[in-house]
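We begin with a single chain expressed as structure tokens, specifically the form predicted alone.
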Amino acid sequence: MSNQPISFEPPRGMRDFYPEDMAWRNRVFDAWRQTATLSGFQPYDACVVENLELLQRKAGEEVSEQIYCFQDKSERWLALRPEMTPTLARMIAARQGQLPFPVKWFTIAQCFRYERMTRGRKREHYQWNLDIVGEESVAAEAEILACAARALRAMGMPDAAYRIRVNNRALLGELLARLGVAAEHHAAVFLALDKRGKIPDEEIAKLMAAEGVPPETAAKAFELLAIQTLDQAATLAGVESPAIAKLRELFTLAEQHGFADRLVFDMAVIRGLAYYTGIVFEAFDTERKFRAIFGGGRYDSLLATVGGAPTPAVGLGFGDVVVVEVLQELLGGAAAAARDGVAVGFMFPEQRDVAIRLAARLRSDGTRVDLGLSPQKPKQFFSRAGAGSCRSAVFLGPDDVANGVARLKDLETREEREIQL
């Protein structure tokens, strides 16, 4: 055994979570379930360890680097979830002939990637995750964006705050086949292009060609992220062209939703993960000083991937870190401690069982209450009230109970007025 003292730091890239940074994850965590219920989502769940041979199907991405992967005792490979999506899949597979498709469903799952950390990245974090499976139709996309801007707005985002950005991955292969861009080159540049802004172009002119795309296929590549709007696309990609039709559906729908105001069209927008098929989506806040708020798209293949009948699908990931620090700037780091219900106290022991009886009162009409456990002077009982998070105080004396009566004062206005006991 080690001499060294033990340190009270989590490990690296993990998180303690004190009363206050509960305060700020029940906000957003509330937001999440209030919003998808209000949506129709039904709640799900799984186990945080995933078989890593599930997690591997789509090898050769970034995120199967990051996998915290062991073996059990019984010489399993075993992983920490470092996603929802792949167990999704493998449960919806499972049942595939039982469930009553489309299916909406949704999940606050603790996932965990080993990565560098920068602001906004941890390597373990919460994510909300909405998916509706079997539906082929843009209304799935947009009810899931509608769903999502709900939720930023229940947890006191702007509306002006954030936009949500988005593309359609079948557009940048129909404009690179049009290029002349081999089809077995698309899923690499999607891969190399979606770090644009967080890599030097260089870097991902050599991410390409290590894969094999011709240099000329990485310029011609860089060409199209020059397109500014969806009528520039339109006029590259002809008006024939499926993807268009289904970018220009979705802004109708988000028309009808309620969202559109916060909707733009970005052909930067291109998710790096392989299972994505269709339109991608990215929400970022309007100064772009943060990573991401929550991303997702269509993914119609991942089902036959894992083993499952072809399926269409579109999925939201939503993570807790980014949206905090997002709402903690605009909001200030104290908003989410909102100062609620009573705090409850008393001088001597003589006094201890009607404080009791009081609060129990208060609880049974659904009031939260702060009990003192012992005798308090009252300086030092509103001095700990004040610090806490009640919004109101009473404080029992020898008057107070033999008059039957109390003061209950408020802690902010410093108003007082009378309880009966």
Ligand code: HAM
Contents of the next structure:
Amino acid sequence: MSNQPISFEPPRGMRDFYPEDMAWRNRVFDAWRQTATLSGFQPYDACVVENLELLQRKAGEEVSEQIYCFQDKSERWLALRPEMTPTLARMIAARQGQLPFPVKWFTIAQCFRYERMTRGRKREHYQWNLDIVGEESVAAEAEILACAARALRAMGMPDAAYRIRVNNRALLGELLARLGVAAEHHAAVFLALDKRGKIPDEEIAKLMAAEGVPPETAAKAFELLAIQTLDQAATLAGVESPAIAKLRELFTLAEQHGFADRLVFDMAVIRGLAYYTGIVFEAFDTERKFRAIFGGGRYDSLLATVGGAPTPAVGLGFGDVVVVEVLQELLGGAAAAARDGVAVGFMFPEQRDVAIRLAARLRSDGTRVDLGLSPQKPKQFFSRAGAGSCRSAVFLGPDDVANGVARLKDLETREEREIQL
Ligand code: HAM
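Alt. form predicted together with histidyl-adenosine monophosphate, vs. the form predicted alone above:
Expanding to the full complex; the earlier chain stays at the top.
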């Protein structure tokens, strides 16, 4: 260690969670857990350290380049996971003979990515993963999105404040095939087109050229992104397009689930991960001021890629960073800090036993109590209680104990009522 004073900051891109930050984090985690459970998803978990080999893909994706990796003392290549999906695929493949498919699983996983730091992007985040493995039909996409919409409502996000944008890679595939782009190049074209708006179009065209896509075809691929509506896409893809049928079915199911008002078709949603094979989606704030709130899609080939039997799958990753930014802007920075419970204090050592017994009684009744640990002056006690997280306060002096009655003060309304000691 050098003689430099140690910095009070966490490493760049990593976060400390002070109690006021935990209030927001818990609001989000509680909504995730409650809605996943309510929708019949089961929890699972795995270690944040994963085999590097499982996480690396050769597809030219951003995530693969952002992995925090290291060799352990036995020279094994390990990594801090950048996402949960490969681990989920590994865990499912390991028990494929025993699981009652379709399985519906969820987890809240801390993930690490060596990102260029911008708003909404950290080098560590928590990600709610909600996945259905073993279901071919669009009912799975609908179930996942319905659950995510419920979670947003549970966090206090107004329905009007966000939109879920959907597309289908199979639709892009059908359209690219019509342009004469061979199927083996589609995955690379998707990843290239996903970079639209992030890097100049000439760079994207170069990426496609590297895949053997001729410049005229690349230009046509860009034109596909100008398609505005599902009907326009249907005209190009043809009436019997299976990809269009899937999207239409999703819109119908969304009506039944009750989130159709927030679902929109968007040809520009392609996603930056190589393993998606079908419907893909991303949720954004309606004004598009922030990064994606969540993203996901169908990945029917990943189980086979990690060595399992071919199994259809669909899921989403929903991070804790962007949603809190959006909620704080909409609801105000202090909105998560709901006050509840009672602060209990006392003036002299003689009142301490009564204060402890009062705290014990209230706690047994299920009331949250912040008990003062040493005698305090009234001003000191009320100023700490006022700045704290309790809704009301009781301060015991000699008279209160002598009379067996104390005053419970509401710290917001300033109203008082008597309680028996
Ligand atoms: P992803 O789009 O890479 O997908 O990440 C999903 C979400 O995680 C993003 O929409 C965002 O909320 C959050 N997120 C990602 N990177 C960061 C970051 N550096 N800082 C803050 N938040 C971040 C996946 O990871 C897929 N594995 C999701 C999935 C699950 N697909 C199927 N199942």
